[in-house]
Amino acid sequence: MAPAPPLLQLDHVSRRLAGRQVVADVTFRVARGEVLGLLGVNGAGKSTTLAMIAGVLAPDGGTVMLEGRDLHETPAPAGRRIGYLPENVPLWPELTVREYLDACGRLRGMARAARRRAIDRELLRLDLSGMVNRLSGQLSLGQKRRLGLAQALLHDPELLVLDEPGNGLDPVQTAQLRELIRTLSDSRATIISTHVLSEVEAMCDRVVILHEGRVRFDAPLASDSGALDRAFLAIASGKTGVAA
């Protein structure tokens, strides 16, 4: 019998933008119950892969699959399978917090007993029981990577998509983010964007480094903490080339 195939595949993805080729030939796979960690420097093309996966640019040049389909053939029901927390939250400032996670299961389709319930559990995973009636705009940049990562997991899906989720949290929201990364995995492929190779040890079971657009390194993580620091510094310093 044939081996299932992954939940998530890049085939020789490439972008443009700008003029500019940010993401060039870019292949890697992720299976279901895996944490991703997507590493690279400010510029590495990390945020334009993610958006690609997300369905919200569509690749120049290969195929996004989405459990063998092509996500950006049929990017409506393979959105409702995707939750994604792009760098910039996208929030709207005048709704409060609870208004705002409604406003987004109304446009994902989920009926309102089902928003309800999600939006409940989703405050309480994510701590944020206490500001349901505070606008979203007046919250600390934390306070918003919070919802902003809430309203990615309304709707459960089977791949969560982070760009940067840390961004903003203090050591203890760090903490707290950290394990619960680790308790959604077994359910659902997860992918996380980040220029911190902590964030990436301490979360991932696997890391692709790109640089320049390109992927330079893509291996599980090593037992030996410091393999991937050097991998990631000698890449940065262009001393190395394609790694597996």
The other form holds:
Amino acid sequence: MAPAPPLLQLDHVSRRLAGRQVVADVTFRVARGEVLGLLGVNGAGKSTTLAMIAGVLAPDGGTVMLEGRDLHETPAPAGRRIGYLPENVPLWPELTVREYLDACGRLRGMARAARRRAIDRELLRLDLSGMVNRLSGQLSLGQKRRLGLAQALLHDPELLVLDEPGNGLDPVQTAQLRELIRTLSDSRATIISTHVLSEVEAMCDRVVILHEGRVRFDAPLASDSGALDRAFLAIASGKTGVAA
Amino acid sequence: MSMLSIARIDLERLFVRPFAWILAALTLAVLAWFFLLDLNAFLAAQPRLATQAGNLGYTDLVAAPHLLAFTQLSLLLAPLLTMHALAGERRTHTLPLLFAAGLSPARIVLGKFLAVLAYLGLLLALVALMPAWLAHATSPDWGQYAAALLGCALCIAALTAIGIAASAFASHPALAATAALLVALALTMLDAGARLGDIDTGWLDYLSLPAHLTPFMHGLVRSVDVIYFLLIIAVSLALASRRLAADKVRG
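Based on the form predicted on its own presented above, generate the structure block for the form predicted together with its partner chain.
Below is the whole assembly, all chains and molecules, this chain first.
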């Protein structure tokens, strides 16, 4: 019997932006239950790669496959299976927290009762219950980040794509986020982009290091955390090529 | 379904802001004032009108001009209401939220168009009720009034579509509003000089917005006028969709 395809597979994905090759020939796969850390310095191509996985940007070359289907050819069904938190939290500042989550649920085609249940669940899970009637534009940076995470989780996606989820969170919230992502990863695949090594070490099973738009390292997280530090620093400083 | 979801979300966002309520209140107040002035002038002129041939009545002198005034006001209202539609989403970084939900650019554009159209449609209904309330005291030409209403609705839809297209191309809402206003004014003023000079406008007639709206005001529904407005709507929305799709492709 043929093995089941990975939940997400990127094959030779490339993307130019403003005349610059931002992502070049990126190939990796993510299985269900796996937390993948996308590591790289600023400008390495992490956010562009995640935007292509989320269906926000179309790749110039290569394919993004969600369970064997080209994501950009079937965007609507894929949209219901992916939860995406971009680097800039997408908020409608004039809506309250509950109104905003309700709108996000509607966009994902959720029925009214399911929306209500999911909103209550995420408000509780992300410690936002006390601010349901506050305008989302008036929240602090950390609260906005949690609200962004709530919208990404609302429709219970199979693939969670988080771009720098730890930005703006205090140490307590960062610890809670790590715990949350660990809990969530049991039933879904998660991709987290970051340039903070400790976040990868705390949350991820596997790490892909991007540098100048290319995959320079793709391996499970070793028990020796010093090895990842050394590999990342060597790649970031341009002292090494492709590793695996 | 997702298109209607966007329309509902945008309407909700519109109505939670004081801007929409203030705009509606000001519009209705201004038009109510104009209506009273027109009605007063009509009542004063009635004895003279009764002796004249041509038989201009309440619909020609009060009801249809009242709707026309709202359409003229919409030259300003539509850009103000549509400027945030897509340019605003870009500024608040919420376009990725719509794309990530798997919505096509065409559905996003149509949803946003429907939201503003619903708001202006509601205003048009309230404005149209003003002259209709006096139906018991006068005898309006309902056919002519319905044609004028249809013309206004089509014209407002066209202005809304132009606003959505401008919002899709502009990086800032203020730029979008300015561009939409300029395009709408250009379409309105295109043959103004020729009309004032009583010169045959020829092909300019085909492009001029008033040339296609005026027949509706006289109770005349011509297919060429209906097609003109539908073409403006279709071209504007298609351009907006293409621009939004380019956001995905060009980044």
